[in-house]
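What follows is a single chain, given as structure tokens, in the form predicted on its own.
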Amino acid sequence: MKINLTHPNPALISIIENPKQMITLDANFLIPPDRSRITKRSIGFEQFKKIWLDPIFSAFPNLAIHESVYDELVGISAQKYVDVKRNSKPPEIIVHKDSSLTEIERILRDTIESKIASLTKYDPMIDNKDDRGEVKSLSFIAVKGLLYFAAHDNNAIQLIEKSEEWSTGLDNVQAIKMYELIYYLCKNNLGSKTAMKMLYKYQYYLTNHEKSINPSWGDFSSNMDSLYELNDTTLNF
């Protein structure tokens, strides 16, 4: 995935100003990345939990996933982790359920879902698993007027950022990328900087192609500082 440092992300600025806003997560924010085809190094769930999940849940008190994303976690370690968070008091994550939609909302959801699905591998007629989580999540939060979708999936991000051009119906949804929250956690000392640097390199700076299109960790950090420096005082950075 190519990192975009051309302009500040209004969604990140808003979340930094008020971390208590609801953020709906895609599955790839909860499942350890696996790039073992490229490198011998792997990230197990316990390590991912320590360096990424625990800091994220510590930083943001109103996280959510759609029930279709929860289905993707069934049978893996992430499910148990999410279940503990769901059952804590107060809950540290909620699950969006389509059964909460009104009849009018369901009609609108179906319309948006149809627009989005045509740009993905998901087919509502057969309800296949490919891209199901992101399509269901995005159509749900669009209907409910929820603003933020955090993802590490280029197509999901494009559905949001090119909503007008592609007529996806996601005009009011805003994307938050993993690298932006890596930066957020670092700047607020909410995670190990060494671990955040490792995760950044694993996700964005591993292959020769990635090294040709994305900044090194040092350049990434300094460029992000420059992008958001005008907000340093108000953002408590």
Second form
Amino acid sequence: MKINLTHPNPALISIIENPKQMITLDANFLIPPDRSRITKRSIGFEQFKKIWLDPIFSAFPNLAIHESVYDELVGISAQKYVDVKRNSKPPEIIVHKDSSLTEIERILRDTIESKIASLTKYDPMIDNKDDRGEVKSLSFIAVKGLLYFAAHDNNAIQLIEKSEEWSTGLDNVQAIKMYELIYYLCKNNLGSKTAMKMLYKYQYYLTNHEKSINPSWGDFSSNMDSLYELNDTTLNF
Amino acid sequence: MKVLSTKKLAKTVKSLRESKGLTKEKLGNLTGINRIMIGRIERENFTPSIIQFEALSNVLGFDLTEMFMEKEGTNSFVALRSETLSDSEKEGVEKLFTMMLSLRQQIQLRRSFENESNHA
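In place of the form predicted on its own, output the structure of the form predicted together with the partner chain.
In what comes next, the whole complex appears, and the chain from above leads the way.
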């Protein structure tokens, strides 16, 4: 995935100013990335939990996932982790359920789902698994007027960022990318800098192609500093 | 399946706004929706959230349910799914779905990118 350092992301600025806002997560924020086709190095769940999940949950008190994303976690360690967070008091994550929608909300949800599904591998009539989580999550949060969707999926991010040009109905939604939260955790000393650097390299700087389009960790970090420096006073960076 | 008719919504919002003598900006102030978004609603290019939809209905005085229309839900893929298929046949059909839906996605994305460059 290509890193975009041309403009500051208003969603990240808003989250930095108020981390208590609700952020809905895509499944790829909860499941350890697997790039075993490219590298021998792998990230197990326990390591992912330590370097990524625990810091994310400690940084943001109002996290959410859609039930379709929860379904994607069935049978893997991430589900147990989410269950613990979900059952803690107060809950550290909530699960959006389509059954909670009113009739009118459901129709709006169906409208948005039909707009975005054709740009994904999901088809509502078949209700297949491909891209199901992102389509259901995005449709739900758009109807409810929830602002932030955090994802590490280029297509999901484009559906949001090109909402006007592609008429996806996601104009009210804003995307937050994994690299932006890696930077956030790093700058706020909420995660180990070494671990954040490793995760960045694993996700964005592994192949020759990625090395040709994305900045190295050092350049990424300094470019992000420049992009967000105006906000340093409000960010406590 | 019922869906929002952006055409009906556009027509309703524009005619009621004008009949009440409201500018887009004024309607925006009354509903909390940016005036640019009001313009996009009137151009059938914006799907409101439930809060925005209800705010428009309250301020302009229209019935939300009248903005919906029936959409045909036919899908040729569904016909391929049969309860009489064996497990291996079902697996094959699922693979076929994945391939067909990936192809559909690529075609749609290409169209979207092309439209975007034509309008740029």
